[in-house]
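One chain follows as structure tokens, the form predicted on its own.
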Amino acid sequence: MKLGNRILNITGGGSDGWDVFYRARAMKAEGKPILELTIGEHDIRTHPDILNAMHASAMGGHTGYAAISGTLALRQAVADRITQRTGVPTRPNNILITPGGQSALFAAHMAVCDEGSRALFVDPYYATYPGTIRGVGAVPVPIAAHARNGFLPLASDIAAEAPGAVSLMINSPNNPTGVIYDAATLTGIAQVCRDHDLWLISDEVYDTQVWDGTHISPRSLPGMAERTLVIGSMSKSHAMTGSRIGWICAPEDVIARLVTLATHTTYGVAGFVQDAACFALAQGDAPERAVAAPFARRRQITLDLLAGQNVVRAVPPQGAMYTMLDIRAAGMTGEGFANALLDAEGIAVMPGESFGQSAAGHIRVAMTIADADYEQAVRRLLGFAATLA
């Protein structure tokens, strides 16, 4: 029996980009001491107050089917949050609650792409992006954003691939590079979308982790609210990764269609998880700042250590929980360096090649272990690179 082409082709016939991560986890399972700087998983857990709210909701009986679009209370809370932070009036009917940001990315592309549609995205990219596009039957088309330009995509490069395309996906603050798209970059992107009638899918799950610069939601730019689908999530902002709670913000007619899709796929999100998310958002900005604070500290640790050597370079991360390090002076590919570092030092990082060809010769470091351990890991990483160079 043959499986369907969509599921067979999700990785495009190659690796899913997680090989070093899987190998590190296997070594750890064997009892080897591994310092993991791989995935974007906080080293703190969900705050007990949020868990208590989740428990109280479940014990109070909110364990049956919840509204497929999301509870009105949570959709209102998300809409109010977006209105306050972007200045764009947003109503509950602009919001669909989803089982995490990844589900939202898939649903957004399902909404705007047909079988065989050309769907653009920026390279470097989060590792699931091209597979998400293939999964809905569309054709992923990468737009290179080079280190020499600070990993910012050029409007001219997007415009060159825009004819015949239906959508463009961007991510700012960016995973894996830590770059925040500035006003000029976003203005250029918006112009291309308007000129070529593209849907813009804007992944903004790191919007609470901003260290340098300002996060701008492209939905707030002229003529963009009607063509932009924004992806949000509680995972990074509130350390609720395992709760699987996110959203799509889009025009009301798009959300109405996405509710139909959810009816035939996820059938909504657990009500007690939604109530916990609603409680978390009601606490304001302070919990979000507390969750983000360790990454701001570790960013500074990284920059201070980089300043003391001249082998490894970086575009200074402006947001998110990652640093993209240029290790080309060590004479290895990102994949080769990551594997060698794991074997020699017991330190696991992600190869840049896992995130696209524009990140070749780089590694992504997740700033996700305790400060002292993180500083030790980066020192050892830099020392290892120096021996190779």
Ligand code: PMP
The other form holds:
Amino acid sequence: MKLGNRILNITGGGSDGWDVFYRARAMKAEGKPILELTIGEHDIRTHPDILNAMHASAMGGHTGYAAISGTLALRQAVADRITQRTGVPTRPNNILITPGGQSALFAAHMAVCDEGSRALFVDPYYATYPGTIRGVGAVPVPIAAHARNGFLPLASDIAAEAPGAVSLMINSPNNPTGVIYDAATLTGIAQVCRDHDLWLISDEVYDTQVWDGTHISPRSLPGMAERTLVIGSMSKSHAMTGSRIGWICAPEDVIARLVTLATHTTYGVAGFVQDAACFALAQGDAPERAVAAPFARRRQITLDLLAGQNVVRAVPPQGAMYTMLDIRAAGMTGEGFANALLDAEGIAVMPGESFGQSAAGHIRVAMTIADADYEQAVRRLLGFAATLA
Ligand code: PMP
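Starting from the form predicted on its own above, please write out the structure of the form predicted together with the ligand.
Then the entire complex follows, led off by the chain already shown.
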């Protein structure tokens, strides 16, 4: 039996870029000691206080169907958080609660794209982006953000692809590069969106992991609230990856349509998970800072070790839980280096090429293992690169 083209085309037919990751997992399963710096997941678990709130809610009976749009209490808490942090007045009717940021990215493209629509996104990109766009039947169009420009997209490059496009997806703080878009970059992007009547899908799931610079939500720029869909998630901010809880913040009429979509897809998010999220948000930003702190420490470890050599160069990580390293001086592709490093040192990193052609010749290091192990891994990685150069 033949399946539908949309689902068959999600990966675009090529490799999904995770070969090194799967090889590392297989080596680990054989009992080899592997240091994994691959996946964007904390080395801590969800705080017990949040789990207690989840338990209390479930035991209290919140185990039936929950409001499909999200509970009013959680939508209010998310709206208040956004109002407070961005200055844009935001109400519960601007919020749809979703099972994680990924489903929010999919729903956002469902909301704005038609079949065959050109949907722009920035390369390097988070691995699911092109597949998410293809999944709704639209055509992914990458905008290269070059290493020589600090992986910031140029407004002129976006403008060149904008005619006939319906949307642009951006991600700051960025996975995989760790770059935070500055005010000038975002102002330029907003101008292109207004000039070409593009929807902006702004993935801000790393907004609590800012080490250098300031996170600006482009929804706060002039004329942007009416055309921006912001993607949020508690996966990274509260180490709640497994709870699958996130949101879309958008104009009220867009949210109303998205509630209809949710009625026909997810049917909402578990009520006890929403209550736990509400509890977590009520604790203010101290728990968010605590969850982010290990990455700030490991970023400093990385910068200190890099300063002691001159083969590997970093794009200075300003945010998120990753460091992008330029290994071109070692004379290899990112993929070649990642494979060789895994074989020689038992250290797994992601090849830059997994995140698009603009990240070729780079590797992405996830700062997601304990400090001492992390330091040892980066030390050995740099030592290995030095033997190649
Ligand atoms: N956007 C980016 C940039 C991500 O890195 C991730 C997860 N790694 C997501 C969205 C989705 O996260 P979740 O579905 O867990 O909220």
